[in-house]
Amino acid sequence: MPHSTTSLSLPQKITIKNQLKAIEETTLKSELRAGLLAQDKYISSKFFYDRAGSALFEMITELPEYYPTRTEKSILQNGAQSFFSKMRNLELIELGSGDSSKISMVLNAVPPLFLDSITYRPIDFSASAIQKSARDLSKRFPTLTIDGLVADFTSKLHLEHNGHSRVLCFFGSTLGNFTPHQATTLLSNISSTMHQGDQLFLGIDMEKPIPILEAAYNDSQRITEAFNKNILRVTNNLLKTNFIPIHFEHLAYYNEAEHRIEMHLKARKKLTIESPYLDANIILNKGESIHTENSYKFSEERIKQITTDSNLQIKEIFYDIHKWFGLVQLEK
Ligand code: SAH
Ligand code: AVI
């Protein structure tokens, strides 16, 4: 979510551009409106990530039930370290970067002497996440140049190639938050920002027994429920709607036919939603739900399909011992 970045004094080697400011008013509001006016109501999962949402997501990553983060980190620690240790004179671009913990594991593999030859370019919808991560990284890696970009990676990204080779990272299985069609479009757009020989490290959550999947999105501390309901607060802020989170029930279940976890917010009673940006009130009937997220789980076959369709070649897939998560190394 857009926050002002101009008032901050940043260390010398950090710049943060905000590409969202210009489109915020028009595109974001009309996107939200379209979802709430649809027959099957939805809010795009990118609206989870304002300051509070990013902080709640960070809490999710530490929950005992939420296996993806620690599993991907275990793969980063073992699998791809030999590639990362050879990185020199390049741009390291991270999509949906969030906090600094995963990219720190990548940068830790680089001999300190060569860190000043790397420009790290985090791209995220959340200005607060980029600011926090850039500050953390500049303390840990003072010679690293950081060029952050607050942007929606589903829109056209302005990533002119400056001649340096590129290593892109798209961790966390965030690609899984898009339908196969959307994911192929997104991956093809990412691929189009790469030159021959550039690499992409893509984190992918794999299929596994349903109870493990469902527990990860229904944690006992109800942090995922708070994260899901935060999207209503973000919507209230942007559209001046009158959603009251306690009027909704958190639902998260595995849709086997679609290979995805679905998250919804189900109205506990009939609700009338008002907004100065809507021509008429929206009526939500008791039991009607708003679809807030899909989180697709992959087979190796579907990984091959989507990457081939996006004009990328698989060099290697690194897995954890249970094959719960895959880190796919792709080359243009
Ligand atoms: N990469 C981190 C964070 C994953 S959470 C990890 O692996 O833990 C997903 C991140 O993607 C959030 O930081 C969110 O703000 C960002 N994000 C989601 N949709 C986005 C979009 N359309 N454009 C840019 N960033 C997006
Ligand atoms: C960022 N994304 C891949 C997470 C996921 O697992 O789909 C977001 C999340 N939603 C609920 N818990 C975590």
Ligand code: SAH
Second form
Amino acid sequence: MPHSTTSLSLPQKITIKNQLKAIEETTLKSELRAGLLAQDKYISSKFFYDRAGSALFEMITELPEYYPTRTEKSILQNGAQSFFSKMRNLELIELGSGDSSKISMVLNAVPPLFLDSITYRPIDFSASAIQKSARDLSKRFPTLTIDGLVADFTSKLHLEHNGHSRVLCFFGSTLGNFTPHQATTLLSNISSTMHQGDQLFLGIDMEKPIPILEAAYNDSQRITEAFNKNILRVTNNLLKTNFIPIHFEHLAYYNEAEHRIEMHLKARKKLTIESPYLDANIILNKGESIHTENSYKFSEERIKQITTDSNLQIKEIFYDIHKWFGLVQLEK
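For comparison with the form predicted together with this ligand, please write out the form predicted alone.
Chain alone follows, minus partners and molecules.
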């Protein structure tokens, strides 16, 4: 996983700080160990996003079966644009920034005269993703100041405040990767960094027919399968384990009782997993799975509940034409 210092070859108006130092790497290894040693084995979905994982996810967003990205972009292109065109003298913070395609739509709405009054602060687990998007954005918006942060924003988020108002963007459906309790905690942590009048734009994947949901995570080109299995390579890099991805089957299905898509990696045969960071080998029996991701789907009632519990007020919810996806405008 990335833990390098700020790149020295970045353009002048770009800085990238890295909070994932060696001590954080130790924490990440502990988190991986805990999941693999649990009775019901799991690996947190945040470990998808090394350089290869980020590239694979960009490919997923272009797939015909994967509706969330194109529907959210249609929302950004339409109703939400009226707000972004009024942005001046503020910090624009993007959590889980990934590639630059969505934030570019936001910045395109800002009159060029006011772009130099905005500081864009991408925060992501992947240093390579921030570096790539920062370079792309600096070419498209040369007067924009970019102050990136490589950090695990899903834990307690610490952001220095420079006195300017803030607009936070938490696009995609990342909040759905967390259990209801975890999602409320995460939103509460984000809310705690906001001052009165600050805004948060939150992407929410809505409930919809099961065939549409399951097709989005089982694409015909099997790119989601490659993305899912890449988490084993990330684990190998961190824990020096000997996972072999072809020994696992990609599983993704909708758990109707929990209102979520689940992704798993199921062992095709009995496996012995070794690591110098483990006290004993891990034995995976044939058919046993490692749970790699949840993606909860929301109703309007659930959106109202979780945002109220996080001390945030809903100003508006923007939808695509099918109401498959929602972009929630929240205010502190």
